[in-house]
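For reference, the chain that follows is the form predicted alone, supplied as structure tokens.
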Amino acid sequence: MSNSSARVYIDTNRTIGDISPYLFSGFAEHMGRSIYHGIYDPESPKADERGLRTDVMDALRELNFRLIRYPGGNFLSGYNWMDGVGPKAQRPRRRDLAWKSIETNQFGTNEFMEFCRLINTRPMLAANLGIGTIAEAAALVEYVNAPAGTKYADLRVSHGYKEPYGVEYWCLGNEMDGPWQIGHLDMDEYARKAREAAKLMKWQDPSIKLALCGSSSTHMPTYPEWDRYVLESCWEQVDYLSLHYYAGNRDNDTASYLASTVQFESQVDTLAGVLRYVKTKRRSRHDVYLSWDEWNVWYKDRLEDGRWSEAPHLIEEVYNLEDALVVAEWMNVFLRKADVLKIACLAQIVNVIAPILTTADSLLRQSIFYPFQLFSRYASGQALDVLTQAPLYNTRLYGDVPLLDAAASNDPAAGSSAVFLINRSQTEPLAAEVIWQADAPQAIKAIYQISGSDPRLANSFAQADLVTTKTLSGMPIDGGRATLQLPPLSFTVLSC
């Protein structure tokens, strides 16, 4: 194998685990222009009779988010869900202390549920465990999920929503390890509050699944001790442990940035070890999985102070080609860790660090829109344990890293499979030979590729298609083998 070639070995018998559809999920927070002027914009010519942006909903349907987490985020820890239900004229205007913005409460729980229905996604609601009480968390479950006949369920009915929503997925607060959080708790305080909230919420509805706040970043001084402690306190009451991370190229070091999978895999492996340790220590038969319910590239736009305005422009990151490649690598990691990682929410979905940007009457698909769309469309069934042999390149942060990053999926029920390949080289093409060791498809039906010569290449409203998916012709698979030339700075999907 030469310095400009690589091999990828695929065996459908060598599986990692089932690919959860909830790995392709999103996050919408009351922050900046995510909700107002994003999802909900009654004054836009693109709005429907509900005030929802039809062009935004069309673009979100293309991404096919399976879950959307709501309403926060840091906003959650100061939010009273009662402010966002009932007649809009009676809803209070509030100061949002998380983002120093004015919250009008014109969009709340029922509007969000309607939005989810229209784009065919499931909600993941979050309970305020900052300044919120465990009683308020339980009341929200009753309001959303209980049949008519009791106080909060009847309140929902009086608001015009007769049938329970049956929301299954819930978060027990947000980033409660962070001193920046409204109502921040130390680990013992959070563990006790989360355990008691979980009990009440599941007594309201035993069918719900709960995500416990894990560490908000690997940079936290309490990581991973926080995760161990809160899991030991709440293991039997919860179903997921959350993890958060935001990647970036702050040092203008593209070689290291494109090797960020080392960081992503280390974080998952560490927390998977914590899960195994706690399960063993508690002698439990119950399983808890990981929910990466905030992840994305974020480092360029750090404006987080809304200066007490409505829907201010906050952290509206502009994404480029190298960001799209890192997002693709991150989703390769999702497949490689599919045995323990079951939920992942791209933060966020519109305007705020998002694949979509809007003006009053137009919409832009950013570079990161396209890799997410490809994974959401083609990764299903089982994740395969791919063996990759590739030349190494040196990075300042992570040492020697393979030039090729690869993952694969196989879906026998659908009769389809896919291979996901990233060439990290900034200058050289890479010949990649894909070798099927069992159940080789007859052909690659189609090839989808994102590539460019400049890692800083980015879409704009003036030039919207500089970074996008190109569809290439398929090719035969001869003797279980196919060889492709992968351009530098490229993400390639083989649909088989």
Ligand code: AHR
The other form holds:
Amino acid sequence: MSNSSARVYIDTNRTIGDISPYLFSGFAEHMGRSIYHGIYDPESPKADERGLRTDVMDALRELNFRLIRYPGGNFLSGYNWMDGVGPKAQRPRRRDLAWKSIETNQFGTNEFMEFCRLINTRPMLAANLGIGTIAEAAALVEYVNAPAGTKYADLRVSHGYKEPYGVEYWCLGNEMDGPWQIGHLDMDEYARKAREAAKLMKWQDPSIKLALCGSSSTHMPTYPEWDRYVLESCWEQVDYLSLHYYAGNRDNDTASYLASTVQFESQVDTLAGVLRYVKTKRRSRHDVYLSWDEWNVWYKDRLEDGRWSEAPHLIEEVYNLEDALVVAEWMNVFLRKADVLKIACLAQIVNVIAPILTTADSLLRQSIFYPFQLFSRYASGQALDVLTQAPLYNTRLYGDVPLLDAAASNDPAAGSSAVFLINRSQTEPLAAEVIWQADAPQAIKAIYQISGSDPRLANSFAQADLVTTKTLSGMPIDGGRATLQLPPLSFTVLSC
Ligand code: AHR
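If the one shown is the form predicted alone, what is the structure of the form predicted together with alpha-L-arabinofuranose (AHR)?
Shown next: the complete complex, the earlier chain at its head.
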């Protein structure tokens, strides 16, 4: 094999696991202009009669988020859900201590549920385990999921929502290992509080699924001991362990940045090991899976202080081509870890470190919008264990790494499959020969590609389509093989 060619072997019998649709989920926090001026913006000419931005909802529908986690984030740990329900005129204005911003509470749980319904997604709600109590957590489950006839369910009915929502996915707090968290807890304190909250929440509704706070980053000194400890305390009560990570090219080292998958895979592998250890130690028949419920690139805009204003411009990261490639690689990791990773929420969805930016009357799709859209659309069924042979290149952070990153999915029920390929080279095209070892499709129906010559290329309101998906025509697959030229700095999806 030459320095400019690679092989990808695909065998539909070599499966990793079912691809959970919840790998294509998002996260919306009361922070900056995410909710206000993002999702909810009654002053905008683009708002509907409810105050929801129709252009934002249209763009979010294109991404087809299967779950959206809400309302935080660090905001969650100071939030009293009662402030956000009932007549809007009576809702309090509050100081949000997480982001030093003013929270008007004009958007709350019921508005979020309506928003989810309109964009055809499911909610993943969260209980405040910072300064919130376990009683408030249980009351929220009652408010949201219980039939009429008791205090909090009747409160919901009195607010105009007769039917219970049946929300299935819930988080037990947010990043409780972080000293920055409002009401931060040590691991033993969190484990105890989460276990009791889980108990009451599941007594309210035994059908719900709970995500326990794992480590907020691999950089935490308590990683991964925190994860082991809280899992040992709460194993039977919970269904998911959360992990968070934000990637970035902080040292202007694109070669290393494009090899971030090494970090992502190692994080999942470590936590998968912790899950196996705890399950065995507890002699349990119960399974807990991973929920990567905050992930994205975030390193350029660190403005986190709202100076006590409403909807300030906070962490409005501008995304470029290399960020889009890292997002694509990250989602390849989701497929390669599909056996243990079942939820992943892009943090966040609008304005705040998001694929979408808004002004009062317009909307921009950032570079990362496009890889997310392609995975959300084409990765389904089962993840395949792809064998890749590719030349290596050297990186400062991770040593030698293959130039090609690959993943594949096969959906027999839908009669479709897909291959996801990233060429990490900044200068050279790569000839990738894809070899189907079983069940070769007749043809590649279409090829979708994101590429460019400058890793820093970014869309702007003035030039909105510099980084976008190009559709190339498909090609026949002869004798189970097809060869494609992958441009440098490119992400390519083969839809078969
Ligand atoms: O997504 C922004 C913030 O990042 C979230 O509020 C917090 O959970 C994480 O540290």
